[in-house]
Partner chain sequence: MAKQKFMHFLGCIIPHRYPSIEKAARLVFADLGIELLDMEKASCCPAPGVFGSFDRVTWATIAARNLTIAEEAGHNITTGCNGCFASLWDANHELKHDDELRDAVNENLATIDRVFKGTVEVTHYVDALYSVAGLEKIRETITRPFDGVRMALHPGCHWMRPKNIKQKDDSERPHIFRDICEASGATYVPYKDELICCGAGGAVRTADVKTALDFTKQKFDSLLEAGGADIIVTPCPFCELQLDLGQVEIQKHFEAEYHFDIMHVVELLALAFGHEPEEFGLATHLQYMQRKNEPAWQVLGIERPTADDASASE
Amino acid sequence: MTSAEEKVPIDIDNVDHEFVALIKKAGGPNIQSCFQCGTCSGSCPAGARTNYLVRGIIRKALLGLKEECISSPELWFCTTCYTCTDRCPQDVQPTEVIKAIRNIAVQSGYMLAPHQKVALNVLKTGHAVPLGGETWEKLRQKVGLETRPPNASSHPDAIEEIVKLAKASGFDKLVAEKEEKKE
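Any chance of seeing just this one chain in the form predicted on its own?
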């Protein structure tokens, strides 16, 4: 358990009054309906195994503590299972709020390395999960499967389309390998 002395105090002089509006615009339209009941955190499978508290992130967002939200590693602990959204009595749609804050975080230069690696893999191979290589392909063939699954990885033209879309939207620049921001 963390004691109060170990926690970094929140700087209430560093409030972004436009943060809630930005979250709403980015895809979390009901954030202001949150009355901090805790149902989201209490039902979160990720929160049961980590120090992730959906409620805490939403509270910081409502207080306009943008930097604390977007730089928080816990922001990335959400598995987007939608349990919190299914159970929210106020229809806050916490999963959508978290995704919106993540989008703002990425635009501001924050992204955990594993998430960046997944995004870069999509740009490179058309698939988020790395495929297993030659041994994997031989095993697939041995059991009667195509060497590549029926996804973009087996269609070079599809990968080209993914790259075109990423460039047109600026996604490639957002996830480009760069020096991580320090918290």
Given for the second form:
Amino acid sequence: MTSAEEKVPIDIDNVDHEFVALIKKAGGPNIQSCFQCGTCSGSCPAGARTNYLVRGIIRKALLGLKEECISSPELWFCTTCYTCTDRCPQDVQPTEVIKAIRNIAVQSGYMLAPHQKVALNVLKTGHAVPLGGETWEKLRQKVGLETRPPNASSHPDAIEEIVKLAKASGFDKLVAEKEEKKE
Amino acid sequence: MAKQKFMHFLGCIIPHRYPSIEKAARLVFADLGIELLDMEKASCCPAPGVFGSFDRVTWATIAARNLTIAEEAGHNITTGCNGCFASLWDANHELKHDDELRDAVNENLATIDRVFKGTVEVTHYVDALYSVAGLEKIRETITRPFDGVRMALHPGCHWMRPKNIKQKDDSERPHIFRDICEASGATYVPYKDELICCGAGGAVRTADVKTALDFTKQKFDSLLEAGGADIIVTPCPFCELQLDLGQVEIQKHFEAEYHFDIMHVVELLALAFGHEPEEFGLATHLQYMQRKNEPAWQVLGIERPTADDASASE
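Now that we've seen the form predicted on its own, could you pull up the form predicted in complex with its partner chain?
Now the full complex is given, and it begins with the chain already shown.
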């Protein structure tokens, strides 16, 4: 949005009319209440240091510019601090809208490699940040705790349950497909 | 009155990277007469930024599995992590209010013979400390007040936001977390950027650590402009990691050097309740391990542990 590259005019006849409905269903039901005041972007700590512009993404989404929204790398700069959501005079819940657009982006194959790794961690170990090797077990001992906490780190059957759930929801494929695409 | 019990949700960062917080929580809640029950087989909450951004139904399903563990035990949950709290509280709330989501989640849970019933509440340590133990009890338990110690706060985001849904505190002028921390006797130091995010959440730290650290650096600079502080206290281990280990990373990425001692609110209270730092391993914070240094004991008014004590457990 602040880049110097030439921008082409928006072709209003070539938009995705289903995109707004898709966002509403994916977890951003209030998107159509937006009247573009910009309170979200004015409050946004991510926007203060990156090209991430909440208002811009919501406007594009409302216009039906699906591909521009879901392929934008800036979409992933929101830290979900919810400051915009707390200040939005229209109760758009912009944070939820951004998360919904991210859901649609991931379904369409846009997933960053480090995020995919975190998702796979959960399927392999039950945790986004796994306990890991001996170093961390020793750290636990050092503070006077048992080597392994009573979570999935000491319960392989809990990991099995997570794998089954990911299979049931189709999440295993969502993560795995991306892995193949990367090749 | 029957002893208050909570299912203790650990998450990932506390037990796997900052176990001092886990140990401090056990000490503090025992001192306050609140029982923490191990939540066997709990998994990742799952991480709200990554999983919530990937697939809402999967996120809610894995969170619901954790909730069913507490439902089976018949006790409410408490957790010391803003991220875990966000996932578990939000999922619990959404599943209780969104029948379509609940049906989709229960269909998934059926494959592992579980069902979300919606019979428990999710709390944060901050809730348990403020609303269950209460400030009066906390004040009574303090034997080593942090007199003269300058304390900055980093409340973080997900305990109190979104405010209209969580209805816990005014996120623009919060007081609850501050009230608990001030009970320690330390002097609250306000700074302009106290309420901005640490930068780690929303899957940003995972994807782009330098951008995440830029938030943190802004907070540190804002605090220095306000005259600095001896400690920064937070109710979240992911924020603690970002503020603590983040100082080492900032040095690498920005060539700027900061030295702040960072504490989780239960670490602050463990010390204020008279526990020695080696009882829960305050010196195991990752900035000290990596920089091979120690907390500023003298500033904190704590006698420096001897080398033997520092490595001892219990």
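Small disclaimer: the values here were computed from a predicted structure and weren't measured. Residue numbers count along the first chain shown, from 1. We call the rigid core whatever largest set of C-alpha positions still superposes within 1.5 Å between the two forms.
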Quiz item: With both forms fit on the core, has residue 30 moved 2 Å or more by CA between these two forms?
Solution: no
Practice problem: Could you check whether the CA atom of residue 131 moves 2 Å or more between these two forms, using the rigid core for the fit? | Solution: yes
Practice problem: Using a rigid core alignment, state whether the CA of residue 43 is displaced by 2 Å or more between these two forms. | Solution: no
